[in-house]
Amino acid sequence: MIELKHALWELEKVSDAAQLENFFQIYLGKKWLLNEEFKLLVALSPEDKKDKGAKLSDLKTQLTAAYEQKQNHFMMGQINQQLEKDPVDISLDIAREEWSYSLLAEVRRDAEDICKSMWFIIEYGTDVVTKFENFESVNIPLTHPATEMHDTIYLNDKDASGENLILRTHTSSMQNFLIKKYGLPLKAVVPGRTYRFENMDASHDTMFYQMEWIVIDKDISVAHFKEMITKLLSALLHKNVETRMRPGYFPFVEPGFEIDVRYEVYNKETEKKELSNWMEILGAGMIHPNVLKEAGVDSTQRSGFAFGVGISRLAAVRYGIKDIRYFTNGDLRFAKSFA
């Protein structure tokens, strides 16, 4: 069996990186000496195997720790040598590159400013929520497919009721909290990250930024929503948009709408302005009575609407970007092109 003292003595004699690599290959590499010792355990009795196996594991742990300490010693020596050759004068006035917000941050901040001018409360909420907040409070039963682990990211931490906490799949999870915190009437917007199990492609990601608007008061109707969404999208997209509402199903609204937009674009071939094709931009609807009931609101006295949109979708439409992965892949060439 390998003697620890002898191996440590050989490691102490190592004086450069090449010798250290040679030591690693002999003792800890793919053809390490300890590996041969472990192979011999097969022929031993269970008692002897347990005893010798423990000794070998302890030997491996101590050798690995000693090797890593020696490796760090060499690395620090190389760093110090480099600093001596090329000292850094911190008093120098180093030229700094100009910076700017990322497109997602720029669009989010722009949207927040627009909403503040319309007297909306800005509330970011938390990324980690309960199953009640994410599902039941917005009329999604726990038997719904969206609650399954293949759609939702569950955490090991649990809430007060013993249920696993989750990463919110939509900013709608804040609706119940907002109503109870601020009371009525209410005009609030929730910008923030949301998470889902998704196959990443040009229009989907496992983490994406979303904004949720919620308006509740007396006698709120679809007409109020129609006027607000047209003005808001025109401001957000920096275009005079025309909106179209199509029926759509979402558990937390009734009735629900899919909102499409189109706007004037310049056709290079005809050299004329023309209307773009209709583009689906967001989902919306009148808040479901069950959602109001969960928050302690009498749906016969109050009504409201809610709608949400992906910030990356807004940015993609505003800047003509075809693949949302550009926003988060860390490519500085992309970021600098919009600086």
Ligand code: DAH
Second form
Amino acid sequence: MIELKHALWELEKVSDAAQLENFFQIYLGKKWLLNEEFKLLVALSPEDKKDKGAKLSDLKTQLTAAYEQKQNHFMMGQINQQLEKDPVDISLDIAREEWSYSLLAEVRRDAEDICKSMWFIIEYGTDVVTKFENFESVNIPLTHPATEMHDTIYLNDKDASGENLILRTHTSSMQNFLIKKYGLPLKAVVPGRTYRFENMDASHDTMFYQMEWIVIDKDISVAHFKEMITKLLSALLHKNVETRMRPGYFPFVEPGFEIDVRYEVYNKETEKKELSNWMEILGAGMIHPNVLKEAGVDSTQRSGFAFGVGISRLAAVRYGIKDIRYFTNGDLRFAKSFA
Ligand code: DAH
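Alternative state: the form predicted together with the named molecule, after the form predicted alone:
So here's everything in the complex, that chain up top.
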């Protein structure tokens, strides 16, 4: 009969998965040692059969347990190796119905789908940019008070000209790059993270998601913009919205606008539909000639509009959320209530 001690000693020597498989075949596999011994039981007397049968079962249990322990050991080794190569934890098993996109991703993806259907280019750009990209290329001289509005976060790393790199304060920082990369006519959007050194409160965060839209061609006018923004906001907010344009100041546009929206709401007290208050939703304008010039475009021949919208602002209006910190603080109770 197989000796447990000997088999365990053999198992001890096993040092990789192939050898372990070999061990399994020899001792525990259908055609091999242990099974052969079980077959021999048939020829024994009833007492011997009982006695030897019990011993064999015991042996099989112990050997199987030792084998499984070793197998686990190898598996953990493999997972750890994999994790060292690729830090994503592949062992976390999340049931499919337990996940859903965050509300910000939901709104961004909707916006991207609309853009794709209108043949817009989608570019994400990088979070780290030069001061030129973030400010000067969009007509904000570094001495301009607008740079203070943006309270920039500086990095220690420097760009080719020795200037400190920064975290982009707005996705408008991609305008110059997009015009140069794709030429004209241009229809592009930039969804992405932006950063400002802010005190956090219900409507401000140091990191937030924006989406910049830019359209440049021959004879693009404010009328094109107004038509597009009204349709777009209705689609994104899941409401039939009315838009209002007020003059607004942004160095990269002339004229510049603040866009407000209002829509029908149901008043529970009067049990009637009524119009909501006007709500400021985004900044926009006709692209400033200096921005076009800086990107090598003749501003007497071409014109365009651009606007930038906070994705959390859109999501807050769409889902009726009062505090934008809920979107990113990872509170599962919040996430699950919209899943
Ligand atoms: N970049 C502005 C911000 O972050 C938003 C913005 C305003 C973008 C007007 C535009 C624009 O393209 O025309 O506050």
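Residue numbers count along the first chain shown, from 1. Bear in mind that the values here come from a model prediction, so they are computed numbers and not experimental data. Definition used throughout: the rigid core is the maximal C-alpha set that superposes within 1.5 Å between two forms.
A displacement of less than 2 angstroms separates the C-alpha positions of K322 between these two forms, with the rigid core held in common. After superposing the rigid core, the C-alpha of E10 moves by 2 Å or more between these two forms.
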